[in-house]
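Below sits a lone chain in structure tokens, taken as the form predicted on its own.
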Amino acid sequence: MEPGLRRAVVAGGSGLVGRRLVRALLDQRVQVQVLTRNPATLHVPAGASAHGWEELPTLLEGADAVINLAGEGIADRRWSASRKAAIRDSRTRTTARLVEAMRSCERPPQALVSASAIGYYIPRDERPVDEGTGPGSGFLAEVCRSWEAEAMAAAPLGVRVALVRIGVVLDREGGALPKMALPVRWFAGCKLGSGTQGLSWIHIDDLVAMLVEAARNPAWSGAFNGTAPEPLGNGAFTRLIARRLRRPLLPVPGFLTTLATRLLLGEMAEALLLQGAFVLPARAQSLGFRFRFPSASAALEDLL
């Protein structure tokens, strides 16, 4: 068991890095307690228990450790006026209803690891970025700030914040990889837009470590990129693929893989996929966090 992480409880803890982290916590000896809207119907692990919402703040009673991953799927379907309000709002209203009940403790969770993304920082040219560059513009830089505003009001409550801008998570059974992989696997694969955009990434092993060491080391207060050390185009990430699964490329200009990805995604393709950022994990990296993965042919060979 790691020191001073017995008890933990994950919000979110259904999603592909949530079912990872439950895991791994377990697999450390920590108590896991998942907070879901359904705890009647939500597989855990053995050794997990599940938990509604209506238990808050009783859950969250000296716990160790709050680790908040909720929050809808940011490209699940295209965005609509509605689908913006819910991806906002299960991440803010849900960060809020968290920090209220630790309110209403008598003895408030230790930490809250909360987690943003690197939206935060989009658009952005090719210079890096690190957790000192301020906050970009648009749809999801708004979300980002609005949700870090949330997790920070536990601070006056004594309780540690670790904010963990989650970049591109790597992992063979769902999420980007395996939609970036498909149409190189069938010879169809080619650079979005003009494929200098940054793409930054993180296999799933090392973001669920930083979630870990987050929730355990005193000194990881304030923001972390959940990044790796080395972000790339997305074109020399594509290509990297492409070598991996031993495929060619299509050598389509960047104007039609615009045009194509804005009418079929519209706003969300200019957010995720045209736009980007090289963002670096320089505060985990000063605190000692070591990559298993720290670059993407290493990721990749591991996982396609």
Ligand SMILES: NC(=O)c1ccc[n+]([C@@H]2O[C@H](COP(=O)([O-])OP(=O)(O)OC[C@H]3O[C@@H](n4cnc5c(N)ncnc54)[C@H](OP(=O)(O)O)[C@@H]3O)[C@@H](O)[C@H]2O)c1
Contents of the next structure:
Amino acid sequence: MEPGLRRAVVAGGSGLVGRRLVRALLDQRVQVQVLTRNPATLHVPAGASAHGWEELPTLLEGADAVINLAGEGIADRRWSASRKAAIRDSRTRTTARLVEAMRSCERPPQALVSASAIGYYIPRDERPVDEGTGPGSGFLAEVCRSWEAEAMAAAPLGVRVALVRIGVVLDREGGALPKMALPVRWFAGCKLGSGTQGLSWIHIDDLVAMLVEAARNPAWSGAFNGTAPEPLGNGAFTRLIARRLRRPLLPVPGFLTTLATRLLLGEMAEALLLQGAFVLPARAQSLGFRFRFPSASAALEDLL
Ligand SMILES: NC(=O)c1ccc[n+]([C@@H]2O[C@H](COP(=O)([O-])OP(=O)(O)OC[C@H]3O[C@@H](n4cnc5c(N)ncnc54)[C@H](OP(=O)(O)O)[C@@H]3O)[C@@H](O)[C@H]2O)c1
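And the form predicted in complex with this ligand, for comparison with the form predicted on its own?
The complete assembly is shown below, putting the previous chain first.
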């Protein structure tokens, strides 16, 4: 039986998800230590502290949980060979570094909650997938597999490992939603490609609650899909944004948007926008996790 969650180390705690997670943990009176590349300049909320990677392994000694969100932004710029290497290495190497540090702890952390992504499953057709479904193929699926393998290396040390395969995180200020809503606001919205490719999303509040639960609850072990129970096709999701913003959508033929996104974004367009999967959070739900925003219309109503 694990003791309660009293001290958590959050790697990548300065990012979109990490900042919200740190606040949620502090609200629950958990002591939070943010692991960052910029400990001297990073501003963390009162009650939390910032630490550099060179403070490993001391920082991990006896921690109740390590939550690992670190990694270069996947959609920040076009994927060149060097960008792809940075995306991969910033996940596999940092995760390996965390586990290596755990190995030299006298009392390793109780739990490692490590981010992964629904890119694990992509590309898929319209049949829903859950945690029992095997991996997809291509760059993102490969990155997710090696990222998860590095995290699982903590299990033989007696650390409980929960992998959270995160979907498209919906937030007011950052991530995918403002970028998707912008053209719709300016009367230039349309579905991308066929529009039938799955878009598996999660409201940021639900994701944060899931990460806290995974850190706290000893039953959370193995892979979990960090997605809402209502994944939609890209077309259906875009229509919901348009309805919420009271805007029409342009009837652009799918082949044109496919061509344009490929030209603009290259390989990244294929993997992030034109392919997808309908990913269900089967394991979280089987453990009784309750979503505050189970439907996309409720999530968009809250965020837009
Ligand atoms: N947002 C989404 O829609 C989404 C979807 C699926 C999966 N995920 C995954 O969930 C995790 C958190 O997502 P997020 O949106 O919060 O990411 P984010 O805003 O890009 O933040 C990630 C954090 O990782 C750290 N980082 C960046 N490059 C690094 C490097 N080369 N080495 C070590 N640390 C590095 C940064 O912290 P410092 O600068 O403080 O070091 C950064 O704040 C990521 O791993 C992401 O892949 C996110």
